[in-house]
Amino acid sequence: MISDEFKALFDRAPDAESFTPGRVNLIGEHVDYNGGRVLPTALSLGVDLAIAPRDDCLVRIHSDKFEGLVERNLSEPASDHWSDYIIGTVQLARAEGFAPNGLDIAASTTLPFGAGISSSAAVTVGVLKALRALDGSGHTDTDLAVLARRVENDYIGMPCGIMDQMAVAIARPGQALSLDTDSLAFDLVDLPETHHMAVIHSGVFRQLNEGRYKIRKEECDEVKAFIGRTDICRMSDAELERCRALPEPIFRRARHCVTEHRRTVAAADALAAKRMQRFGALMNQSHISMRDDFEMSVPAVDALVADAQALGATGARLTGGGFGGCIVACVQAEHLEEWRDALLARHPDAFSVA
């Protein structure tokens, strides 16, 4: 229990707690900062947090993933330390008027880092939810997701979109969030009991702030400047054709954005109608686009996806920011165990996440 851990660490009871799930994106990659639709689902894994206020401008943090107790001043800038996500979140919440002048925080997580299942978003949203419970503020879950994105964009320096924060703030296990990232309108779609969305880590770890994600974001910005609109996922066929005047790799980035948005809209409809063969085919097409047009995959992930499909998955694709991390596969529930065992036997560096 996170409350027991907090008491053992700080010799007092916490005043607020939160649990925030991780997420896996079923389809719709690198479109959330380009005005497209995404379809993530919440995981049963997540981050437990317990907090209590202080009044000395100090934030004391303990995580079960790291040794020792970290003590930082509330006004500190980012320092490329794992605690930056918490410090940045508390700073922003305080600026918004619903955080005290210091905190004790205990965190426990079942989410692996660098897996593309939103461990950072679960932390930032989780801290904001705990602070909301402490303060009794009227911030909605959508409000908190928007604030959590600002932490990543402005404090961490990670140019991410809004998908991760919305998914972990709103969706619950067993639900997919069909999210319009332009308007933030969303629908919740129940996942079918006949299929399981399996998450398998490739064994290739990466950090999104290491550069390649940012490069893809900048390439999409080139498309936006050329075409004169920010929601490039919603370009018409004629507008996409105009993008052929751009350097060839940039055109392919544009093509991925447009086709991935359209695939995601179709996938949400297929999932709601329980048309799982159609849904799986769209997942497979998505991986090809990520691999060839957006160039965000790596050989180990491609091999894992290919074998997942060959062993009977209805659909499989890379999920997350790319360049390593996890795949997600739609697998018939009755065949899940044998499918997973066979896949992991072929890929000894891979491991099951969910």
Contents of the next structure:
Amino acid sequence: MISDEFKALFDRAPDAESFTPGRVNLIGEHVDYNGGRVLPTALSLGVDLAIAPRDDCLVRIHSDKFEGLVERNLSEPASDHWSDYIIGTVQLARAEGFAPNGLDIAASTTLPFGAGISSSAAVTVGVLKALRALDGSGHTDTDLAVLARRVENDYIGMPCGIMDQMAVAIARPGQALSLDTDSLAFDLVDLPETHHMAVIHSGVFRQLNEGRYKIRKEECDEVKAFIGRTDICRMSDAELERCRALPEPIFRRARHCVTEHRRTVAAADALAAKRMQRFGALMNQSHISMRDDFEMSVPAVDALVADAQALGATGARLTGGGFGGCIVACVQAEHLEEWRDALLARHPDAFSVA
Ligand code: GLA
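Cool, the form predicted on its own is there; where's the form predicted in complex with alpha-D-galactopyranose (GLA)?
Up next: the whole complex, starting with the chain shown before.
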């Protein structure tokens, strides 16, 4: 239990706790900073946090993933250290008036890092949830997600969209969050019990802030400037055609944004209607668009997706920020084990996450 770990570390009981899940995105990739629709679901894996206030400007952090106790000043800038996510979050919550002047934190996580299943959003949202519990502040889950995104964008320097933070703040296992990333309006759609959304790590680890994510974001910004709207996912066919005037590969980036958004809207409808063949076909199309138009895949992931499909998945695709990490596959529950065993036998570096 996280409260026992906290007591053993800090010699006192915690004052607040939180559990925040990781997420897997079923479809709708790189559209959340372009005004599109996304469809993530929560995993049962996640981050447990326990906290207690301090009054001396210090944040002391222990994570079961790393050695030792980290001690940092609350006002420090980001320093490319894993604890930045926590320092940045406490700083922002303090500026917003619901964090004490220092904190002891114990974290225990079942989420692998660099896998594209939002371990960082689970930490930032988790700290905000624990601070909300401590302070009794009236922030909604959406408020916390918006603040957590600001930590990533402004403190960490990762220009992500809002999907991960909303997903881990709001979604529950067994339900998909059909989220309009422009208005932040959402619906929860039940996942069918006949199918499992399997998450398989390719064995290729990557860090989002290593630059390729940012390059894609900048390419989308070129489209925005050219067409004069920020929600480029919702461009008309005529507007998309105009983007052909942009130099390669920008048109293909624009085409991915438009088609991925439309696929995601269709996929949410298919899921709600339990039309799983249709849902799977849209996942497969999404992978092709990510591979060819958005160029965010890598050969090991393409091979994993191809075998996942060949071995009988209803649909399979790369999930998350890209350039490695996990695939998500929709698999009939009754065939799950033999499908997974066969896939992992063909891909010795891959491993099952969920
Ligand atoms: C990362 C980002 C998200 C989103 C996905 C791609 O997970 O944090 O905001 O852009 O990549 O869909």
